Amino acid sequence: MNSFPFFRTAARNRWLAAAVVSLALTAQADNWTQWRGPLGNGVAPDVKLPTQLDAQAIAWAIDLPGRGLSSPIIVGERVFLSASSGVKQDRLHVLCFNLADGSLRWERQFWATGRTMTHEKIGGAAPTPTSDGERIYALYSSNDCVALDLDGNLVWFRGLGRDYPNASNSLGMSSSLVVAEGVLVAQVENDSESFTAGLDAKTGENRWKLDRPKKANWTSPSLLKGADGRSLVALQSAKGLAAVDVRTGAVVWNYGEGASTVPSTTVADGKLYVPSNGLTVLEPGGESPKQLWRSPQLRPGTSSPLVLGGKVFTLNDGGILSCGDAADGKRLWQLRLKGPFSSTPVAAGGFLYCVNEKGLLQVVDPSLTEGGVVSELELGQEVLGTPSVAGGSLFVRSDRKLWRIGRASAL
């Protein structure tokens, strides 16, 4: 029997599958489901955006009806958002907007059930959501949790406010969501009832609860690999760094020396950039992760580290941007950028893009001597959310506008 026939078809079978995997890997490095971006690293390696920007390089600019510091996020053709409104701040809202105009697809309202009294920074709507690709998860700082699908229909609601009433802060809570392996972390420490679960993404049930320091924290879970290939959650908090498995809850590793209740760790190229004692960075690897250096001069502000090209950038709150090197810490240079910040920077072709909290965005050159400022853009509105990056543009959030900033020819 002629064989060549099966050959041919087994090897289209495989390119076309091969394709397919192209396409999809593709599209998910064009969506942004986080907090900075799929990895959690603020990085867009990919996405090539505007430089030089001027009143012409904003794509639209859309009305809010309520507050926010968390960030968009984007799936397919379509831009997330939550927010909160009310004299209370306990209406809220998921909205989402079609990528392409800005144009309201649909809009979804709850009552809040938990304690919405914040700092007035924080506001209600302060975790940024997430996304699997088939559900959008969305937190808030009443510690309600909502899932819907990407059409807006509602999946469940979970008050983790009146399962837990003593889960709360007078300053509000801000830790943004991740989902993996199909569990959703929702980091909720606090000085009373302090937790982090895992939920069921079907049915936001706990798959488990794990108690953690009484201690107020504003940091936010980032994702990342195990030595065998299971998915980890690493937990910061005042007393260090908990590495955690995404499916069962259980403790792989503690790092015991401190760390920030405010900016976030980064995880890059396998590596832990903690802000601890200024910063620290941590190798993954048995029973403790190995130290590999540590740096005061890179003592991180309210915006988290980023790492890009082999170096790692800290912002601190007055606009002093640091640059270090990712290798051994050694600080390389340091640039005053127009503070004061609160938003974490990110990254895009090479630059960086950073926006204090009078809404003036600064595109960074890192590439330059000394870095430098290249271009700026004056959004005129306060704004204290970290940008986002998908379909050649950048997304940020005020609590009055929602702006998508990219050329045309980037559309």
Given for the second form:
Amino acid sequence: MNSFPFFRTAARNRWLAAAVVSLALTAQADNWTQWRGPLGNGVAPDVKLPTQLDAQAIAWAIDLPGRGLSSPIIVGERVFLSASSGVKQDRLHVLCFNLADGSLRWERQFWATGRTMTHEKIGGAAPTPTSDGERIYALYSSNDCVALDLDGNLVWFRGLGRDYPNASNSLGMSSSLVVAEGVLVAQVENDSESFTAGLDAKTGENRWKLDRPKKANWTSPSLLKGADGRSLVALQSAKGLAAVDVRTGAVVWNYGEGASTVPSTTVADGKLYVPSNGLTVLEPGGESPKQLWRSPQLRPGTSSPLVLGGKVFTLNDGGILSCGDAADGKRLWQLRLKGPFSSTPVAAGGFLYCVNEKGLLQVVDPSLTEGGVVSELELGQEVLGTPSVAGGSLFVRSDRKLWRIGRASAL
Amino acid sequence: MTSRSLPRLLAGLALLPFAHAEPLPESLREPVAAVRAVSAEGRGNVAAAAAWQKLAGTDAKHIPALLTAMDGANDYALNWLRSAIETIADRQRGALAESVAALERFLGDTGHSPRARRLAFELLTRADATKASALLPGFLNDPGNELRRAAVQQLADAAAAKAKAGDKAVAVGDFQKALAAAREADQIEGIAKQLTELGEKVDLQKTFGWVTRWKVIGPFDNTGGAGFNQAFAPEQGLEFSAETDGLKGKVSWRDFESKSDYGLVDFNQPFTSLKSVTGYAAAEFWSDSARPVEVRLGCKNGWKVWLNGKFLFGRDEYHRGVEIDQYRLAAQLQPGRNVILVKCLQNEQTEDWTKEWEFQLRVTDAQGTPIVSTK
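One more: the block was the form predicted alone; return the form predicted in complex with the partner chain.
First the chain shown before, then all remaining chains and molecules of the complex.
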């Protein structure tokens, strides 16, 4: 759909430069299939990104037709992104870009069937899509959910806000999707008709539907493995955390000591780092998880925790990055970044990539004695969504642009 | 879809009241029927997915027929059909140019689905942007809000340019024309603001058509949110002259008239700022005829709405936000006297942003044109 002016201009201006670097970039192509990546923890362990960022590091930047907080997901050579447009944010977009040069491969649009009212900061495309490699699945604040194959062919459409008319949040819904064992998990938790659904990934039909606490919830589900190797999904809420069998919706275990409704649980090294009473670390096993430690000092803000190299990192809304020992929760150091922050940091090559609401991307070297910012890149637009990592690059989106950061010359 | 329901759907397709229906090829009738049969909770998705492949693989010359097939389709099916048409249009980009005349004809027939016509306009824009742009002013009073909105904006922008150039008389005239055509709150407010800046008075209450004359009663209990499911006396029968047991003694109905530009019925005014309470408001609404309407509500408290004793909808969300026309409830007016009953609940929160215990309500047609009580 390059005939659209907003794509045509951007593509023409950057085609030549992108073509030059594309070979080097695509050689490192890999997948980033959901919010915080394939492991769901924000870490790209075997990827090296540039650490000294400047304007030259931007491989391409593409104008977008709609708003969104959702992260891009990357499957092979394709970058998928959701967006919403219109004064009521009721036009829902799924966009597919070529990873190499950012040119638009295809776009599909849908009309929202559920309520689209949100807080100004959230908008219609807050949840991040996911992919099982065959299809991509996109969910919106209106609770409309769409499955497309990688070429943009519609596989199914569900209007969960239409099916269950009190399932909405007037501030907006933001829980991202996860998919495992042929089941797509959509967490549709709110003050009224609150549930989480397991949808058949092939047909969109309900496999299961689980009543959940009647309380607004912006957290996202996290996948983990149960004792028998089956896939579990951790559903966080104000009441705590429930581990649910992805295939059946049965609750396997429950942690009931309360949790935040904004930052989400991170699963790393078989443990769950739960934004609960500060930060609480659980080790699953048996009928209830074992609490390993709890640290009020490591309480995250809007950003979710990140675990890297035996350390746990949390970021508050103002920009204080706290580093703790992942073994016992002891706080090791704090570093003041330039805030404020809504997005969650990601890690690659041992470095943290943190982008604040003003669009300032800050690269942190956590191996320094008390951490340190090694470079910054000003993107010049408000950024509220979490970056993605693939193809040796970092992908960041705003309401108006999608950037690929990671030119070959900067590596 | 069952084998028994398919023939009925096909027959139904043939009988759809298409004023200027583009002929649907025989080969597409069954796939179209399958896609139109999708319904809640993914019912029909499996058959629709197979049918969608056939539709998306068809030739671009059938796009007008597929647009016609959107007439009367439910919101799920509209999205299935839209994506099939988009897919065809992407695959055969050059062929759209050959459909310009058919797309124009389709757009000209306001009997078609508003969403299908909007999609036709987008396709026409891709095929011939100049021709599409030239059609825009003609949509000022269009029955489709997406097309109408674009025309209203074009006129309002032109009026703003006239105002900036110092041509006040033309600017005011065009703004007033745009205001009369506007149906969406943000456009109404934006145009009204510009008219006010030009020294013109705008009666926002009348423009939106709020229901402003109510009788209210309260407070009743809502401790722990339990009032939402408790049917207090007003739900059991409206006796406006009778006293009933309230939270702290006998309560009775009293008149309340909203003076707000936004028609707010503020329970804090008659009852003071209370917490964990329930109030009711009732209004007579007179109609010359039986007609379908939308009861449009804005409310950040818990609420329920009835029309003539029939429950329309309710929601137990508190203090997450409010906007004009936040909830659109399909309803049916009867000729003569109708009674709207609103239950509005306040919870126990004490933060500054939880003071409001209020709602706004208007009656409109499906497009948002205000319908006012005839008495």
